[in-house]
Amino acid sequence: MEKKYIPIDLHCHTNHSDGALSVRDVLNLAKQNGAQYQAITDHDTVDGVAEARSIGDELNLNIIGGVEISVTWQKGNLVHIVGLGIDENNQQLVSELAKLRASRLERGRRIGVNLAKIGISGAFEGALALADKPESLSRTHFNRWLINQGYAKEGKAFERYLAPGKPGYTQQTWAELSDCVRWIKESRGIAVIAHPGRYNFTRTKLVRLIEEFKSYGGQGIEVISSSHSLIEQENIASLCTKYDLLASCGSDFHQADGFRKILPGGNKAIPLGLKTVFPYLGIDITQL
């Protein structure tokens, strides 16, 4: 019998990033929602993987270790590139990811500025607060705060004020492709296109990025994520046929109340004909 959801969740943040609950509480979330196979994946950052895999060990959950690294990608595009079945002790990956977190302070306060331009004051305190350490200052942050004190109805600051071309925007250079590809696979994980309906390329920019991203050694995408329509899937699972790529799957949560609907721990099943990241990692879906 096909399964309609699986449980297993390979993209999820903790408060070692944006996500607002701490490791320990994302797990034990995940535990309720009947996890197997959970990944952890803070953004440009492994701090949060050690904690987890202890943890794991407690909740009789497997831990997937993980990241999510931030890349400039043609004049300017960011996307996020997971990295799956990662050695979190990897120097090379553990330093260039700190090079990543450094600038994310001085990103945060250009938006302050930005935003104050337009008559919102104190934006870049407000998000800091809000940030477990300045170094995972993000745009989430902002997000979170601009709600919180009424510019915006959940789910609309990034479209509001944060995205490209808004009022708080202000352009930052990641992490190249195809560096960010070589880290992954130097640390023995499986690079993976992150949420790629969220960007809203065309189809051939996608492929583009697709192309580029397989020539560097890329080996997967996201067919199943909360920030992905039915419509989006359908077109993703598509492309992951054409260009022989690994389906994956994840949450992408942040936080509880957030927009996006799927909580830890499961999620639904990828469409059947597409190969999958999971035997890479370990996981036989033939005995969940």
Second form
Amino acid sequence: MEKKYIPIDLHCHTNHSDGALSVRDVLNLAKQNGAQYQAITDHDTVDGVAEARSIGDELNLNIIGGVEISVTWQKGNLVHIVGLGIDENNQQLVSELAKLRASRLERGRRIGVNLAKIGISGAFEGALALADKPESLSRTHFNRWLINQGYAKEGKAFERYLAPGKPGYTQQTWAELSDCVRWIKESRGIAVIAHPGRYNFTRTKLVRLIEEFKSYGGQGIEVISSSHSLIEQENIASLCTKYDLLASCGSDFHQADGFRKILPGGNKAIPLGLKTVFPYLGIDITQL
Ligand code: AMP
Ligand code: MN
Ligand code: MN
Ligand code: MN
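Okay, that is the form predicted on its own; can I get the form predicted in complex with adenosine monophosphate (AMP) now?
Every component of the complex follows; first up is the chain already shown.
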């Protein structure tokens, strides 16, 4: 019988980036939720992966090494690429990610200055206090601080202050798509376009991204993501088939009380007929 839900989660955050929970708390929650395969994919870092592997051994939970890399594609488009099955000890990957993260603190200062201009003071210091590591400082931390301080309701701070074109936004140049895919491949991982439905690209533009991504050796795309509507999911599934990509699935979990009510540890099943990333990650779906 066709499964509706699978105990596989290939996209998830911890407090090594902008997730609210420690690696241990995320994995406990995933396990409670029935997880059998859990990837840790923090933004621009693999710092949580080694710890996840040892906790995974304790919990009898299979850990997939991962990362979510911030990319600036064709001047000004922010795109996220997930690397799955990576070797977290790969020197090139670790050192290139460290360079990317080094720019986060300075960007945070600029966001703070921009918010001060519209009368919101103390945002940089406030957001920084919410980040477990200064180099992980993310718009997510600004989002939480703005909500905590009453500047916006849950789910509204991005559209008011932090999204492109809004007062707190500041341009940032992240990795090149070609470099990002190469770092992932050279650390034995497979590259996956994260949550394509979130970019608000036209179909033509998304196809351009897919074609360029494939030309560098990118292989996968998230068909199942907590940020996709059913219609987006169907559109992406059709692109997945048409462009011969491997389908992936991820909760993109950040925190238990987030405005998207999702948990780590599992996902809706990938639509029948699509090729998946699973065999490339040692996952035999027929055994689950
Ligand atoms: P950054 O990497 O610092 O630019 O922050 C991007 C992060 O902000 C993403 O990884 C999401 O976790 C979060 N994010 C993006 N858009 C939204 C939104 N509309 N509401 C809440 N969080 C968001
Ligand atoms: Mn995030
Ligand atoms: Mn993302
Ligand atoms: Mn993510």
